[in-house]
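One chain comes next, on its own, written out as structure tokens in the form predicted alone.
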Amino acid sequence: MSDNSKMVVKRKHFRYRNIEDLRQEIAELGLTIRLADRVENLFQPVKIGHKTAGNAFGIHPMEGCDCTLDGKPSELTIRRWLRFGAGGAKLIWGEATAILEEAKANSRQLEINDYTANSIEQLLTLTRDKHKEIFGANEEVIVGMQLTHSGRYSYKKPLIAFRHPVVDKVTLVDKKKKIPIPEDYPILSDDELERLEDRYVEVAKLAYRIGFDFIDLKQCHTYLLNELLAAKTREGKYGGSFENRTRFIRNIIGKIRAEVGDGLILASRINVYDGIAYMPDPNTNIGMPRETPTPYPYGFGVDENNPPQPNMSEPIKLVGLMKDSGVKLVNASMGSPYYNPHIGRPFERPPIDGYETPEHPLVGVDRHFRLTADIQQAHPDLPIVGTGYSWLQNYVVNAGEANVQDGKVRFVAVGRGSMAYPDYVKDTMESGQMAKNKSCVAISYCTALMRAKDNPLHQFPSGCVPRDRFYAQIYKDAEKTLTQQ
């Protein structure tokens, strides 16, 4: 092999035979991740606002580009969703929604306005139903909906906030030739975002009317409410200072509340730390941070004189300001799927177009729960929603126990680990732990479908290869794609 030649590092991380041997890893590693033997305190109810959850599980808002191209649900929707009100989740947050057609991220994502109403409507009844039809009385069972808007990943074309000088760099406005974003591409301007917060406000009483129990004001994974989070060197009133970076969802939340009152619950899923940008080392494929300047005044949570490590100072800081403002729910989650994705979900193999990971998935998952912890326990009476638990695999649970013993989240949820194993927690109920065959494995083949695609028409629908048939032949019929890009 010449010297040039590309050597793709493999690694296997989890190879542990019990929960003796994983605990032995964790302090191998230094690291904080405790793990309970019984699940206990999980099945307790918790209260959020004027609504109670039966339990203290959940599912993340999972979606899998599987929408008619105009936003209603398929038969694959209504399928995951169906799976999921079966599982045994008392807290189903639903997938993420466009609030216009130009904010998807992909030609398949649900799309809520007056024309999908309905057959949302019957998603939701059909979930509810299922659930009840399973678990008796479905009172205590709450489905959210995610509102979100793409923004700089929108399909279409980019939506930014501002100019980033490393990620304007791999961001494509030109899929096909990537071509990226140039010098003089425009920012969307103080008036449009204006019109996006009426938007918002209309949706979320849209969705009020079909009757979802909340709404996620979604702010995570870089997408645009979360890229004003990070707008420091943005001019005008929503950029700057914290107080105008928070002027978007500061006005939607008061909006909402003055157009709908208390009857819907408020929640918001936040990236508490967004990282900085990663590439392949061109030698072994392991993820390297990008050309990252110092100061680095562009990412939320990011301690701009010493990136990557966090600050949790605004995070905390934003939490606090929307538990005033009326939220009753906050889901925090860190990172960007498009270029670090490495922190938002530790994987085990990155998909195809992916790098391999630059750290121990127990590292990042380490990260998740401190960084949460940070959160709950700066709010103790706001519940939070935990995130970073797939890799786990079938110690999911005994992670989550622990974390909810020592006061560092109230929610446990997996998103990932849904696709695979959507009833994880009716399993838990009936034996006490989750079954390792029926667990999430981390190798991102649900990721690789997202990402193959011969055209902005062609999505390929996403789900859990390993461990639903269904998608495994879908896969196949993908790979051709795949090998191609």
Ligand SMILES: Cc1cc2nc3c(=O)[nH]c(=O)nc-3n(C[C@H](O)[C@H](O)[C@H](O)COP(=O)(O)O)c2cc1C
Given for the second form:
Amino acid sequence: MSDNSKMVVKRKHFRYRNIEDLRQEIAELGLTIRLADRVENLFQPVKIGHKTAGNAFGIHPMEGCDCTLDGKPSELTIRRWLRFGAGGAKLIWGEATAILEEAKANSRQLEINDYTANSIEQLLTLTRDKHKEIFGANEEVIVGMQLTHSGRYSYKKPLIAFRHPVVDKVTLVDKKKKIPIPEDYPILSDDELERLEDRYVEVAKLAYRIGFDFIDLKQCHTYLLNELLAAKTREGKYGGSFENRTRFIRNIIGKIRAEVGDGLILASRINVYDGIAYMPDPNTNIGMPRETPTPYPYGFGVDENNPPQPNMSEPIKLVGLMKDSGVKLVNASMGSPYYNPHIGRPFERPPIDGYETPEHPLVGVDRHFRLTADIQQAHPDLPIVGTGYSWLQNYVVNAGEANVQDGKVRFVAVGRGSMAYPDYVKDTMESGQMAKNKSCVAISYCTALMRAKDNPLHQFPSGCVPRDRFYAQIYKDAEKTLTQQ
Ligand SMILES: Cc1cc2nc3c(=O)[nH]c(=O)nc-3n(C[C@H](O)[C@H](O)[C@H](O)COP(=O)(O)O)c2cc1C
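Form predicted alone done; form predicted together with this ligand now:
Below: every chain and molecule of the assembly, starting with the one above.
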């Protein structure tokens, strides 16, 4: 927040007076996004394994960096989840929950262990109760826990699966002194990974005991399990071939099913495309690719010989493999919030540690929709949850409806949009559309709060500054704190 100048708007992309204006720009850009006039299909129930979600709307995992330092939900965490419960989406994908203290991405992340389990159980019960209070007891809401290991973005020190010639240079071992990963930095050994597999089984049991409908074995956003999928240059049994790179996920799926049984639904949020690393152009602050070697055997879903381009053959294969092993739900995401934020979260204004968008945000939305459709169409019998909708503001549901009609996705969920407008489903049920003045405007304050530099606790609680007065105040206070430092 101290370098607020980086958040100055250069161009305003979202300036549509109505749905026709947006359609026109989509056509001018030559994109394939379609917008439906009426929302119908999204209200139909969707089967996920042995359970049924009452509609096809979702809330993506959105952490608020607001848990207690010992990994329990705080009042703010509960507030966020209650708003999700009250919003009407029948798929609530719980936020990143670390499997170990050392695996947290920040000191305020949720953590699952014997000590935190009861508090997390209360969080779940309160959320379900809130949903029932508003929508009635018979309505089904499916809630999951996202199990995460932050890998190279673990807050105490990077825990890496392989040496990455581009990203290592910008992965800091000392954030204060800005010291990047040195040449001789160790990678996690096969033994350490095997022990982590066992930890996944232990926490899966806990999540099941607590009462979650599903667990997400998170393999996205370049955290550890995503990095393993891209570990083509790693030696040993977890690296190199596709078979080795998927060993970890195959092993944990097998072990969890053997120990927990099929009462617990297995899900996974995956990166279908990591992308390459970007940096701000020093003169314009517009994102530009960092120097990228070719061939590029360092990204999942990335064409090795033409690295900016996706190659969907392995992501499609991975989803097939997971489906055959018993995974019942997949959430398709992409990019790294740390080194190419425009890929995962098409934005109007950049996050504080980011850059101005190097492409029209609609191009990013279109990439999400196309690559997700590739997965959904290759596996039509597996429900896939789509990402990257929030930039569309009040037209999220029109695009989502069209994608469901066209068989390009099964669930439509919002990330940033859920902090701005958690009851977007309730409003769509009541009026057939979303309200413009409640929608996310994608100007990245939620990320700015998480990334506030020099704060001893690494960040402030995250929420929607433009749409939620509570967080507007937190942002004001955060600015004051930082200028006083
Ligand atoms: C403040 C913030 C917190 C997030 N927390 C998580 C998280 O806990 N787990 C996760 O998989 N993605 C997380 N994301 C990513 C979102 O779930 C989502 O993928 C992203 O915002 C793009 O979707 P959208 O266009 O609907 O916002 C977070 C994003 C933001 C901005």
